[in-house]
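Next up: just one chain, as structure tokens, the form predicted alone.
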Amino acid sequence: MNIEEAEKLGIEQATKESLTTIKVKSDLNAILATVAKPIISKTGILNVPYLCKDNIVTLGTKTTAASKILENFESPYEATVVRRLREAGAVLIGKTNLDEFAMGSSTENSAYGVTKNPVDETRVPGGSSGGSAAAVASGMVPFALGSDTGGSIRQPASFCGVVGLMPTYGRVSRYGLIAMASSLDRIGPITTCVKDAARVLQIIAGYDEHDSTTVDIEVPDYVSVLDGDIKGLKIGVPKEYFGEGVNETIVQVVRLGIEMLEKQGAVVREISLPNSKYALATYYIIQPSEVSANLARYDGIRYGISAKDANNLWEVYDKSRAQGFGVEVKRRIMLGTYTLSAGFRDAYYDKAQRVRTLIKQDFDKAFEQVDVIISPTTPTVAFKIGERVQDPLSMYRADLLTAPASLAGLPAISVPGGEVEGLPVGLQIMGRQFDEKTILRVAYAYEQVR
């Protein structure tokens, strides 16, 4: 069910029953009737139920970030994206599982259990927004919110066979998103179709006085550009994204998708993004460094778990963090603390930031020649649950093709591109900064012909 169908059903139910409130039941029709008597919807989202990743704060329910350290935390305020959706008439019905503090590529790192891929329950749904992707793919809701730092919306969307959109850094407010890596984190929608991604982005995008990183520019009408016409549009195909480390069958599926777009009138040309090969290493220096700084606030004093068996202040810090954080979170805190320590910051963190600039410059140069860039979303299909838990480097490689756009601050969308041995394959479309309109236009055109 997409948003349009859900809204129609919601209006019919609310009109029929004229309810202001009812107890939430498992039946979708009952859920859709939980709002007041309907008004005319200008957003196409009235009475539509959705789910929210549990690192985005909400009122009246817990926000845990899938961590024991925030097991009973209830936020005193709500995220800007949640408020905007509420004001547009959407109905938040719950929170979704994730890798703890959004650190992971499989949703196996949660303190509250593993999420399964609804396409094949023996496999992971991807991460860290695996709960949101699995919920949409299984038909629980028409859309869900996720967050993307190095691929955490696009990768699970690819693994579960749904649409996942990461907006430009600064397009959507991060106010109310529990910080992990502040120069990389973004909020975006996971949906069943491209038009729904455009609808949700239309609501949540825009300047927010609570977030100084949001940019005060006009938000386009994203839905109006979805006409399927891409004649003359230039598509760049980066040779570095179709080579070593990427499953050959996935490469074939994505190249077939590019051929479909070419038949629709797009102009395809090969390009080079030479510094993208350093993106994964760069990402896993910058991200843990920012993790180390952001997670210092969880000290057992202000909120969250506080050790009861501590004898002094230092033991409170030590034991609270030891008890509250999981293995992967501790690993990244230690990596980040090391790279920021005296004598190593210049060699690691500062150098990584310079490489990040080179990656961004590669994209800038490429976008002088093309309008969008297309690649596979992930180097593999969804892997088995437990397959990579003991091999963090293998897990990190899941971000091989998504990390470059994250580092460059670009918008990118993953759309279902086909299947390999019955498992979904994602096709990734990247665009210029604040040009979500063009990647949505291409994604919609591809969706219509695939």
Ligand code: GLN
Given for the second form:
Amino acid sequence: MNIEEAEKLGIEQATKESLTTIKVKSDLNAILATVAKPIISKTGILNVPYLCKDNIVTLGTKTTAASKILENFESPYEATVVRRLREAGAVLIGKTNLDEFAMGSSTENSAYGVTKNPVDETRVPGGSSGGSAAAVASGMVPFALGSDTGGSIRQPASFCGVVGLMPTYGRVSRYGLIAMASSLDRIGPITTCVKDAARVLQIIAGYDEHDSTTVDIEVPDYVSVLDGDIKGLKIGVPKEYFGEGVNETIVQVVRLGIEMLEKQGAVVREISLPNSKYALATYYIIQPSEVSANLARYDGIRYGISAKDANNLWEVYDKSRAQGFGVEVKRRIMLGTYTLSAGFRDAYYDKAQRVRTLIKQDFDKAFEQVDVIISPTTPTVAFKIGERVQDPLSMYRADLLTAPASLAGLPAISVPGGEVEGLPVGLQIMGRQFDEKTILRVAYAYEQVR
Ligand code: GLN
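Alt. form predicted together with glutamine, vs. the form predicted alone above:
Every component of the complex follows; first up is the chain already shown.
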């Protein structure tokens, strides 16, 4: 069900069908965190049901971030994106599962169960927005919100065969997104088609006085630019994203996609982003560092659960955190505490920040020559449930091709690009800062010819 189909049904009927689909597909367990009571108003420009990742705060439902530490937590306020969608007429019908606090690439790190990939239920849906991607892919709702820090919208979209858009850092308010790595976190839509991504972005984009990182610039009309015309548009193909560590059949599928765009009149040229090879290492220093700072607030007092067996204040902190956080979250907090610690901060965190700048500068240089950059979204197709849980490094490698745009603050979209052994492959289109318009245009043109 896409947005247009849902609109034709009318909001009551579309909501009913969504709730029925949710019931029928409940064998794909743990897509949902909670079902919300639909509040239908019918006013507005987007009167359709939707689901929201459970690390974005909403009123009238719990918000758990898939963590035990926030079990039963109810937010006293709602996120700006949720408010804007509500005001546009969209009806929130539930919250979706994720990796705890959005750390992971498989939605296996949730305290509330593993989400399965609707394309193949023995496989992961990707993560951390796996619940949102699986929900859209299985037809529960026309769209869902996700969050992306290092790939968490694009990678699950790619694994489930749907569209996932990470807007530019600063384009969409993060007010009400549970902070994980604040210099990287973003909110964006997961949809069945490019036009729907444009429509949702239209509503959630723009300056917000509650988020000082949003930028007060014009939000263009994203839908009217979707005309399929890409004549003369310059596409950069970064050679480093098609080599080591990337599945060869995926490479072929994506190259074929680029050829299709060339036939539509786009100009394709090979480019180099030499420092992108450091993106994973850089990301996995900066991200845990920010995690260790952001997650310090879960002290067993202010939010969520508090250890019952504590005898003094220190034990409240200690035991609540020990009992409340899962393994991966603890690993990141420890890593981040180390990389920020006296004596190591220069060697790790500060150095990673400098490499981050180099990665960004490569993109700046490339965008002097090209309008968009295209690569595979992920180095592999969806892997089997359980396959990587014991091996954090192999889990981290899922971010190989998505982490660079995250570090550089650029917008990027993943669109379905074909299949490898019956499993979806995503094509990633990256753009200049605040130029979501062009990546949407290219994504749409590709969707039309594929
Ligand atoms: N897989 C990455 C991580 O675990 C990205 C997560 C995300 O984008 N939220 O940190």
